[in-house]
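Take a look at this single chain in structure tokens; it is the form predicted on its own.
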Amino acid sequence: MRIWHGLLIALGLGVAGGLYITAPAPLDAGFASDHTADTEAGALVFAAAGCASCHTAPDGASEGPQVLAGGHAFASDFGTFYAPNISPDPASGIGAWDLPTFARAVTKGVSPDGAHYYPAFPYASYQNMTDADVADLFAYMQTLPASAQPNQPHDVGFPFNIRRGLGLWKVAFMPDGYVTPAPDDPVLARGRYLAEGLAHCAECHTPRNAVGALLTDQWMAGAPNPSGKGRVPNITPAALDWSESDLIEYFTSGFTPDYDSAGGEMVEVIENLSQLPEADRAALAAYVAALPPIPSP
């Protein structure tokens, strides 16, 4: 009897420990409390983060303010994920959210009802965003048109449909901040912030393990295209010999040193980056040029 009693206690402690470990992370108290939101700055954050690329409806208008009605399908080895409506609509979108709710979603990957978001939402990169940029982004997004387009549920099977398990994934595999060391050069520091934070370059350019976590020892060394067609290129100096000026031009116009032009998803990435100040494109170029050379896997 004592053996069973002890086993039940151990099981209970194990369950309690598991629930504690996988619990959604809270937001820091006083988040952005001393910052006055700036919608113009938020528009630049919006461009750098590529929000419209994923959340504008597939049949949305190409001109005018973006309608973030969602609907884009993203196929993966774990199922198909659908970008949600993040317009200011209070029912279908995020119009009923406040800043802390938005910030917890973006930087912690936690929904308003306390569930873990799937890392198809690149919060592993967005966790590096400053409080001010998150607040500015939220303020800007409130100025965009609302859409009542309903959200489409993800098509994800067992066991990946158990959201609580994502808490363990975050503990085991989510990088704790930046991957590359902090540089002394402020230009490189800005480039690291853009590449590893707002622009989330590694989400496409770094290979993943069997459970979808980024292989940080192969940082930016290229990866299979999630669509199943070809590969996302290696952008370390082991494979990319472009100068910083070449990179700046590419981030501005989409033209390569070989007189080719960007294709696929990079077309929208270039459209986003071209809206940033030239100093930001130069900082991003400096970061890419300074990456450790890693051969393609």
Second form
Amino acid sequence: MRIWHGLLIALGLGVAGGLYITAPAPLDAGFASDHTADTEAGALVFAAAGCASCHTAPDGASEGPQVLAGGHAFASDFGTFYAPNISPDPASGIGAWDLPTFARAVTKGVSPDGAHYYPAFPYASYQNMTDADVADLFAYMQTLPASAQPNQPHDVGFPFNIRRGLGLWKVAFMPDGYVTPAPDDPVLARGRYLAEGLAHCAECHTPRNAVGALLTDQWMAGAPNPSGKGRVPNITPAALDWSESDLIEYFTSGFTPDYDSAGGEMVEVIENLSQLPEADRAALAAYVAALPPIPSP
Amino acid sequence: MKRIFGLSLATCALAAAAFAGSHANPALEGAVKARNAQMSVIAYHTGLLGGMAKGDVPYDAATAVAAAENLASAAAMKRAVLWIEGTEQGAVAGSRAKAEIWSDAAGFEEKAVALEAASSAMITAAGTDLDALRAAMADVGGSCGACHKAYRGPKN
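Here we have the form predicted on its own; I need the corresponding form predicted together with its partner chain.
The next block holds the full complex; its first chain is the one shown before.
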């Protein structure tokens, strides 16, 4: 009898503990309240973070202001994810959100009603965003056109469809901030902020384990393409011998050193990067050139 | 007239395909080789301009304009006799052309015209100064990438 009590208590504690560690983290309501949001700066954050590449409708127009209606499908080993509507529509989009809600979504991967987002949304990278950049981004996104297009549910099977489990995933697998050590050089520091934060390069260029966690000891060493076709290349100096000027040109025009053009998803990445100040592309190039060389897995 | 021309092209391709049977088809292979050569010509001249854009080679207006003129000529090559049906990736060795080039001909044409426009603009920019050249380079690269993303298949 006593043993049963003990077991029940242990079970109760286990469940309570599990619920506790999988509970979404709250965020300070005064988030960035001392910062005056700047929509022009936000446009650059938006470009650097590549938001439009996933959140514009797959059949959306390529000209004019971007409509973040969502709907783009992303195949993965866990099922198919559909990018949500993040336009300023109050019902289908994020028009009813305030800044702390937005900041929690982007940097913690938690929805307004406290559910964990799947890490297909690169919050593991966006957690490194400065508060000012988050606030500017939010202000810029509110200037974009609203779309009432409804969201499409993700097509993800058991057990990955249990969102609470993502809380455990975050605790166990989400890197705590940056992966590479802080550089002294301000250009490299800016490059690290862009690469490991906004531009979220590692989300594709670093391999993952069986449950989708980034293998940080193989940082940027290339990975299978989640679409199933080919590989995302190793961009560490062990495999990529481009000079910094080669990298800057690539980030600007998309030309490789032998004047082939970028392919696949990188076309959109370059559309975004080419909008940034040249100093940012140079910083990104410096970061990539200084990556620890890691042979392809 | 256009229709007859289109039909006769299709007939050529069909005839060529019939002629070849299960083996490689010289007419289709020739078209793919010519396209790949066209891409090499484009890459060579873009490389001359890119070397200056990167600062690896000093800017020289006369060289830049000559390179841009050849680039524009290569970009303007008539597509009707190069991009013939039956030359998609898988059908002919060395081809990375997606079938969408023919199923979405209008979209392909739009992207090709964008390269023509960016290359023509490069002639003026290349003769102006290095900053103009560098800005034009991003447009040329953007038009290459946009078309490759939509209409070029994977490497292997």
